[in-house]
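As structure tokens, one chain now follows by itself in the form predicted alone.
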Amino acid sequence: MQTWSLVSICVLLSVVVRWGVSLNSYSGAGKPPMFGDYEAQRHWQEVTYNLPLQEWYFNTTENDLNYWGLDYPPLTAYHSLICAYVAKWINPEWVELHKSRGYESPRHKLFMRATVLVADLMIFIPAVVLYCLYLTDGSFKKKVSTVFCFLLYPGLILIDYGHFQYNGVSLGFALWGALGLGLGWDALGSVAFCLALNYKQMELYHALPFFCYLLGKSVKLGLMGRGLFLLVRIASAVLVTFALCWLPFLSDPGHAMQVVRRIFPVARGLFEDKVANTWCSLNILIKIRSILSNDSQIYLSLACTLLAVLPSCLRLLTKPTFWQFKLALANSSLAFFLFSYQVHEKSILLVALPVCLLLSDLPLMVIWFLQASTFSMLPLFLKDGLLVPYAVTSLAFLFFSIYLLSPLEHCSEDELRLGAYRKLLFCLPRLDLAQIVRWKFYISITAMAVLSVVTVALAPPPHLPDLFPVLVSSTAFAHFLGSFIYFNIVQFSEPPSRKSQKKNN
């Protein structure tokens, strides 16, 4: 009873923070002609409610795809339709065809914010609570502290409630998938991940670890016995889930292909805004956009992404344990963010979720990464008028995570998994690696804070108008590349022993 009372308080506090952020402005408020992501979500409700399903993904006289055309898989469209029915019942003007474009009112804002919160309460938050209580090691206090810090992650809150999106739905389904695998419910976990993939195609960031873990486990059990039965059961669950999600579109192959074309718009190019990935950072020195054709950019990013993700996935395939699975999720999503095609700055949330799964195992490194991931989206937050929520939620997360999880007090080489680094640096004098990591953490947090203040307080030079966004993205890129190297080395190190875990706890 005490456990659930404390968990309920943590959930309630996280809901208060979410609702507090939602009271601010949102993406595109009062900015015609497109109005931003808030209008995109509202417009999809308008389209799915008023038009037949056959027109949702096609450019027609009633559905102008240049005005926030649907570009997510079917489950997003079905979710929009459910919200549209509720909106129609409250106020038909909110989803009136064509006439509702750019609709803004306090009541509608309240409704849209409530739809995000309801989705979180139904999907994301229960998955976080169950994962932290059942699949993390440590004392009761540590589990509850992990729940609170996980739910307080600023990046997801600011994007879903400030900028306005429903990332909690797809990330929540992915977390349910990881929870299923961790508890040994592989078929149910596969179904949950298929729902995530059918809600947002960017869940492909997590697809390879799910595939490699389940295949490796089946091979380990024996493909002539229990392993084959497990593989058939998982394959059946996946096929049935995809068939049910796509059923209305499968009667016409051309219709299904149009949906695929909409959700994978490769014609938009390799670059989007100032993203903290390899290509945008490298483009500062080498003008890739000018040197390579569009097709060459696609092939280059594909090759680099596969090479970056391959070691982690092969390791998972040969050692299909849940510890390896969590690390492979982090490494795969980081590889996709750093090297894949058409990355948006908000895609860092797809990396943040699997990194959060390591919060009780590697608290200092995870807290450090989550702060950097929030910082990397600073230009977007400033554009949306989210400076105060950004500062408050970032400081709150940093304070509570350090206070509750004590990452700086439990910061030995063993706890940071730095043994492999020690072997790599055998030719150098013996260094206190843990102390070096602590100082790098302090310097990094200070640099992010200073750069945040400078970005807000100073005007850039006239000849360098993008100076501060470039500095932000480059600084964040250095953090992400370092994290990618670190998590890969940890994955190829020996897993934590039960004895050391008990000692840490």
The other form holds:
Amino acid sequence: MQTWSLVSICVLLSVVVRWGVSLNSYSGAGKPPMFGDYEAQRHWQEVTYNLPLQEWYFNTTENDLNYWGLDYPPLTAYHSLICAYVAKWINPEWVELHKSRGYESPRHKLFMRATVLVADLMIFIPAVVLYCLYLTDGSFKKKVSTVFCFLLYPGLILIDYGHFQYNGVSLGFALWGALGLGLGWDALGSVAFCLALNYKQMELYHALPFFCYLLGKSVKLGLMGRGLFLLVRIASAVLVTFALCWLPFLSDPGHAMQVVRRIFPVARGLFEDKVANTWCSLNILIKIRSILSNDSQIYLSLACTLLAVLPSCLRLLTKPTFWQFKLALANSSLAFFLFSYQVHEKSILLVALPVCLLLSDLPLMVIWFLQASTFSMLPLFLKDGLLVPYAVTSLAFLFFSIYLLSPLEHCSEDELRLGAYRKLLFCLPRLDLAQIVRWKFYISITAMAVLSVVTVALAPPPHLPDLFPVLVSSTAFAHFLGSFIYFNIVQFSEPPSRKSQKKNN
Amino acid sequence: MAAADSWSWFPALALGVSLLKCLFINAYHSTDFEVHRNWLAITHSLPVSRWYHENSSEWTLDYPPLFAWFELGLSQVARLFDGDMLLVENLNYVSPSALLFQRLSVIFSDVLFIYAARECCRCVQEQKGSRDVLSRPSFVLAVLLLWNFGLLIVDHIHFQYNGFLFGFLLLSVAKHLQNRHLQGALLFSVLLNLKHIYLYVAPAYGVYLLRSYCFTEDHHDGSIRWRSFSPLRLLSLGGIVFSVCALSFGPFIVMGQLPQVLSRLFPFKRGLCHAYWAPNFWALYNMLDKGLALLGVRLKLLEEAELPRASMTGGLVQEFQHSVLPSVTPSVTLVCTLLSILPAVASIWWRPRGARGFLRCLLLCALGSFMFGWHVHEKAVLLAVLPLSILAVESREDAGIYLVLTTTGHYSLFPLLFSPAELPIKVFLMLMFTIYSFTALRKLHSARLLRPLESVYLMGMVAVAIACEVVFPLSPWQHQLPFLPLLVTSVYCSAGVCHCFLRLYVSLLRQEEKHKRL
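Could you output the structure for the form predicted together with its partner chain, given that the previous block was the form predicted alone?
Up next: the whole complex, starting with the chain shown before.
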């Protein structure tokens, strides 16, 4: 079979799966007065279409910021505006100012779902295909298998097509950025990443590795010669992209500041709901939020995040290779997710993307992590009525990734890239690492499956209403912490030699 | 990737498609959903004697008794999901758990289809030396059967139990390919008592079993040796068929309800064509009639007022009166159908060519009755598409016919899903299946499979599809001629189906000639 036909079958299948998920309910369907993210996106279309740009981020008589006020950077607003023009053309009721609040109809749902699919087809899916074909090693079949598993990652599909968001856009731009860096087009890569950053401020999770990689590379090339030239080129590309994105807001510095204040709301607390990060898990033991003041919470989380990011970033600065870059992306976003301030459960997608980049290198750990990340959002999916798609896509992903990438046969010390640490820990009794890892994997998958079933089927005891969400989030937290440590260890091991890579394939 | 000679890919394909089916649970479903819900209710809450008399819903029980027993079995499980769907009075009842149950019942009954597909794959001749799993005939056949686009949308979106029924058909074909004729006959008689539409292919079964099973030997030139007739074999065949029918119809004969049951099974009150014309010969005939009438009015040969008010709008209008050409009665269609399948059946009587010859004859019966039958549904094209998959992976010529027939047949199913929410699914799924079947079969036979004219025809279909699905809904004609796209689709597709029918006959006759020359 030719390459193009296999790849296009993978893409088409992933589109069918995406659309199949989108036939289900969305967040806040039929739940006035606030509805959910779906209404937020629709409301932004209404606001951006009807109000002048100067009012988008301000609380005015026409723009009530307490009702899903715009709190994403300008590119999101522009995207909403484009969608709003299409919506206006199809049915003006969908974006009528004030009157369209809470508008819901099957046709409108169809329109909203279609906007997500169009964005995905334009940005995310091509990036995935190109990345897997050009930047992963291995036979052609392995590359196609990687495309398939990458595209079928359930977390992103369920959030974008079930819950309703446009993560595919920001993650897609970030992936284009990584793709650019991997192919050696540094300036183009940084432009793409700036677009991601200007679409969702959460892309800051990925910013440090991009910065360190490019800086490290410039330093390596010599700061007096070609390195300086590269640095200047990248810096000007970044500045121009930012300037273009923010152009309408730059006329008045106060206006730009208001946008920034909207984007970084510090008043919302250390964490919300049950999120699988350190603070929420620690909260079971110590009630941090009542002990510390809001400001000290911010400083504490900032310090912890920086401390957690530091090792991988320093390593990347000294060794700016693409392999280190991928690992640093995963480590930095995990560090942000685990320790930073005001994290949502959906932010795990920002970690999932760089982890997906490692799919063909470290299959077992990546699949394990991705499964845990989908599982961590279970309470959210249940709230949105996405139980069936959650079960179906998770099962499919688990089965097909194990079948196609055969990770369980590739978990020797060498293939898990743990060889160096084995030598350090010589005092431990000689155990069969592969066997242990395999058993851990089985046990953890079983635990996730059991917890999923229990959460769905059983009612929690009356005095512990949050028992299951807490169990889910702390289980997921354990997985994330483990992955964080593991990816850091891998980053500090020797990079895989060409020879051993060929052998693995 | 798994080792080349293991079968580990088969469960993967089957599981993959089953999970995909689960994603369509919330998709649009047609009135057939209510039909089957009503049958669940009838069989569950009424005594057997009332089953074929109950008519509080317009969707009366019109499948043979074994299917009713199948529904009774399903209803035992349905109770655990939602008892309210089992009340006969609850017309048009839909609840999330009822929906889940009905969808899952289709998905789980497809296990039989999966097993049948597996048996068929084992009968396929493997090419020597092809190490790659992806280009093995059995793999290709498994994908063509399990991931068949038509079956997926008809069963799992539109809602029917065809997968389960085709499971019986394919399993019986596989048994014949394995020379286990009695098992094959048993399975087919069970199938006939589940859904009587399979009577269309019964002539192929009857003649094949009589000729190749009851006569144990042939002369050297392949002609029949009358002395070798084995009455024992005929008796055992007859016994099997008779006992299955007795089991199914027996209770109703005892209760004296046979005429009532038969009147439900064969309702000739319906019109020549279904509301949406299936792409067959009659679609062309209707179109010709329409064209002639328009021409006649234009040339002042006909008075417009005198024409019968033949409604092109279809919809609920079942009777279609022709204005210029003679009107067609059920008996005419019956004669046409019999004439169209006669050469095929005669050919396996005079020159039996084993189970594969039988399969070809079965195909021609299915396609012949699709072409000329009375009140044919567009879904019936699957009856030809699925068995043809088996031949397509074995012979290059059949692969070419298969590609044209599946593409036209599947495209003609598009009007089944008319709601915009399912548009991406049907388009992308069909694209996926078509790309796969074209590239895989081409790789398998390592040759061009289509003739130039066929390629042009299929390209034209893309244009028709874009015109009907995208351009037309945006154009001003949408309100004046709402049924134009249906008309265009069925007429365009019927040309392709006719072509395939003729090509299949040509290939049959050519084989005959080859045989004679040898």
